[in-house]
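Taking the form predicted alone, here's one chain by itself in structure tokens.
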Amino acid sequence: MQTIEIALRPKAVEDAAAIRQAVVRSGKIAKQEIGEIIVNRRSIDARGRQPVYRLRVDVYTPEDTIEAEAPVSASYRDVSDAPEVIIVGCGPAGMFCALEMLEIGLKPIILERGKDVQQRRRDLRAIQQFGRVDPDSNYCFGEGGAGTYSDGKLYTRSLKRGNYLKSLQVLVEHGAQPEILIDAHPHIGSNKLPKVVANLRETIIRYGGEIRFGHRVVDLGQEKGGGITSLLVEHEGNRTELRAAAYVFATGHSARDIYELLRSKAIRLEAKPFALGVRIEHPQPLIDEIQYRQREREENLPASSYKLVTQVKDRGVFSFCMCPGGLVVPAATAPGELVVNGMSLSRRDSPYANSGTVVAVELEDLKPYAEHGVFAGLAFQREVEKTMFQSGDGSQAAPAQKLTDFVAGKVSSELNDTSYIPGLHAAPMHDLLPTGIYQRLRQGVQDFGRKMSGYYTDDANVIGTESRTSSPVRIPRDRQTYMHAEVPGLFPCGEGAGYAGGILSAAMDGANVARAVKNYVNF
């Protein structure tokens, strides 16, 4: 077998001889010598005149046999009778340790304050249309967490922290479409992750594991040298006491309250710098046509999308999850604030382009927050939210400036088509952000629209806020152990507790914490 490289235009990319010519034309190998030819990486390269598809391509002999790698789920057993885990949250960090769990012989006991993915729907819904906000059931709580209703991208940087091959095979077993082993920017899709989710959640429950929809953590009892020994779960009113062998807090980076739970017992707690900014959404067509040079998108051609970064005034400004063919949704975990994100379908068909843009917040720049200890960067979060919420009509309505407007430091007269449901109102963004954000960002995206040509443009909206891009409290662990170093028996977990930075990065930190909770219970 040999590896090679080929390119191909967009039209052909599905074209199984198109590829097999490619790959003769290459004069690598022989014709005579060409068997089976598989696909084992894809991205596009619109760097030239014209966008080509670039594909790693695996060529076997035609004496070759190439066997089938065998199903994760083959290694799963019944775990029913074995050591109870409780994992508190069932977004990826807490399934992926759940399913872990699965293969090492632990029996994962799932609490998860909101709903499952069906009825995650209607509070979805209630959102959208009516401005109501379910503290327990929205788009970042609930079956899945926030990843569910919110896009299914699942590129990361985070390579050292395990085999996320297996994690993408994983997502495939369980209803994701088999391209996301090799495309270098996978994506599921808000309309396909319920399923995959409830598919995970069924092999959990096949296995002997348990999910329990609807069972907030409300309080924890410790023993004299710190350890946890139980938790105090509230379901439907009433109040439970439950015990096991270890305790996995996967709640996700909005789970206010558990941090305010731990830190009433001392456990302790360490800030941590995150982001914050705006989300802004450009018509799709215009990114098309900057990014690929073309006024009509290709066929096989995704929609198009960017990565910005830049600096102004020591902290970095830069694009963060980008949603093109997307939608912005309302990601408010509580009433009376207002946050945004994104999302996009599996097949990115929207007519818009939005994206987080956001600015580093550094632990330095929350010094007027210091009374708030080490969470002064919730309390920095918090202001910014409310502000955003109050400047509108009590609804989930969206403050928003045309993006040139933004820049100038005027209100709009009036704003640009838009996805967001909920519906913008035109409002003064430069006076509701910090100045230092607002700063930040106006002298950022001027320098977006240098590097992009057609960036910088009146046909953008500039809607508040982007807050939640990750949780500015870490719940600190020993590297080796996992384990929070003076509370014996808690293993902090995924991104809420500051360790992962998206889907397919919280899901092989569950996998992790998971072999280290095994080595922990030593059974």
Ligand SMILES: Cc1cc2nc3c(=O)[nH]c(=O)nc-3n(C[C@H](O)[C@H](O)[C@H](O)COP(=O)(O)OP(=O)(O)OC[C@H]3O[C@@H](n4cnc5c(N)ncnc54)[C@H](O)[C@@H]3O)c2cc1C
Contents of the next structure:
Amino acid sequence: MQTIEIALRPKAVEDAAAIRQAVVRSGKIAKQEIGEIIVNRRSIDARGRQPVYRLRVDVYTPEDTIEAEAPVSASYRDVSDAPEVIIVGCGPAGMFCALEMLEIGLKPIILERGKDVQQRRRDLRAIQQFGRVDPDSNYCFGEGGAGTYSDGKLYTRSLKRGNYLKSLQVLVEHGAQPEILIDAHPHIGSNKLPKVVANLRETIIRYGGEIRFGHRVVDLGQEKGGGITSLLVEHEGNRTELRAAAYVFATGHSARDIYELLRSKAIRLEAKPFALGVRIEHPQPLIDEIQYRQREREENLPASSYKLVTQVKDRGVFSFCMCPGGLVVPAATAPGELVVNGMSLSRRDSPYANSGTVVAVELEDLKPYAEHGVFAGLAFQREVEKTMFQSGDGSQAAPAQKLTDFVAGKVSSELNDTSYIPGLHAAPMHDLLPTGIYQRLRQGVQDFGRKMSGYYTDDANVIGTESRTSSPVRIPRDRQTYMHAEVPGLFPCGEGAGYAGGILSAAMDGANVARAVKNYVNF
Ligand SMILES: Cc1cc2nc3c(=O)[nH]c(=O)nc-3n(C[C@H](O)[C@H](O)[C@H](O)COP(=O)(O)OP(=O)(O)OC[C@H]3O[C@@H](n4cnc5c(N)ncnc54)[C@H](O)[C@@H]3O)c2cc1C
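Same protein, different state: after the form predicted alone, show the form predicted in complex with the ligand.
Next comes the full complex, and the chain you just saw is listed first.
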């Protein structure tokens, strides 16, 4: 088998005969030596005049036999009678922690405050249409966590943290499109993710694990040495005490009540840097024109994306979670706050392109909030989210400004069309944002306009606020044991604990934590 690279026009990318011809044309392998061809990597190269796909292909000889790899699920076993471990949170971290337990022989019991994917959909509609935010069921809370109704981008910079390909393989085995295994920028989409998540749930249950929806952890019991002895769980107004061999906390970056609970127990937490800013929405054809030099994309070219970064006054300003052909969504987790984020469907075919555009917030920036101690970042986030909410009429309509008016510091007389269903209202974002954030964003978007001609335009809206980029608090853990150093039995996990930033890194962290729990339980 030889691996070579070929380039193809987009319309030919899925055409097996065209791929074979390109391999022959490359002249790298004699025609009679070419048997089966398998694409193992695919990316778009839009640097030249005409965008092309670059494919890395494995070319087998006609004599080779290709053995299919065993599915990951072949190594799951029945864990009904295995030691029980409670996982709090059914996001990617919690679910992949549970799946790993099926391999290593622990029984996962997931407690999730929200609802299953189907019922959750109704609550999302209530936020979109009536501005009603259920603090237990929203874009962040519920089955699949913040990853279910998202863009479903699956790339991560933290490849070293775990088995990236295995996580993708698990998703494919549960219904995700197989292309995610070869695409340089894999993505699933919100129309497919709920089914994948429901299939993951079925696997966990089939092998003896449990998932209890509508179960919110409200308190914990500790022994004298600090170790966790039990959790107090609220379900339909009743409280029950649950015990297990270990407790994984995979509650995500928006579970502020969990941080409060841990602090009330004097469990050590740490403040950590994060980022905050706005979401900027452009027309997708404009971005396509800039990136592909095509206002009407040719067949097989996906909605184009961008990644922008600059430095302003010692702080990074960068685009974050770009959603080509996507929608801006209301991601608040409690009434009285306004938070936006982005999602997309698998086809990424909305006429809009949006991305978070944020400024790095370092601990030294939080001095005015010092009275909140380790929660200084949380207090800052909260204040901005409240200010954004209070600028409106009490609904989830978001404050916004045209990009050029944002830089000029003037309220827009009219706004561009938007994908944001609750609607936008013209507001002085230059006054609503903290000064240090506004000034850096103001300079940052002008820098972006110089790097990407056409980006800086009055056809774009700036929407407030993108505040939940990552957790402002870390639940510290030991590097070797993955356990909180002072609280035996407590395993902080995923994004809420400060050890992941995205679906895939949370999933990989979940799997790592499962193995660490196994060591602890066996000891
Ligand atoms: C709209 C949106 C779009 C996104 N798009 C992408 C994307 O395209 N790609 C990407 O990589 N990332 C994306 N993200 C981020 C990604 O979803 C998160 O990084 C990821 O879900 C973190 O996983 P997690 O398991 O650590 O936490 P979460 O997914 O936040 O899950 C935590 C779970 O814990 C539950 N929980 C909290 N408190 C309690 C409690 N007291 N008791 C019981 N359960 C509790 C919550 O209900 C929640 O379900 C997006 C996020 C949002 C909101």
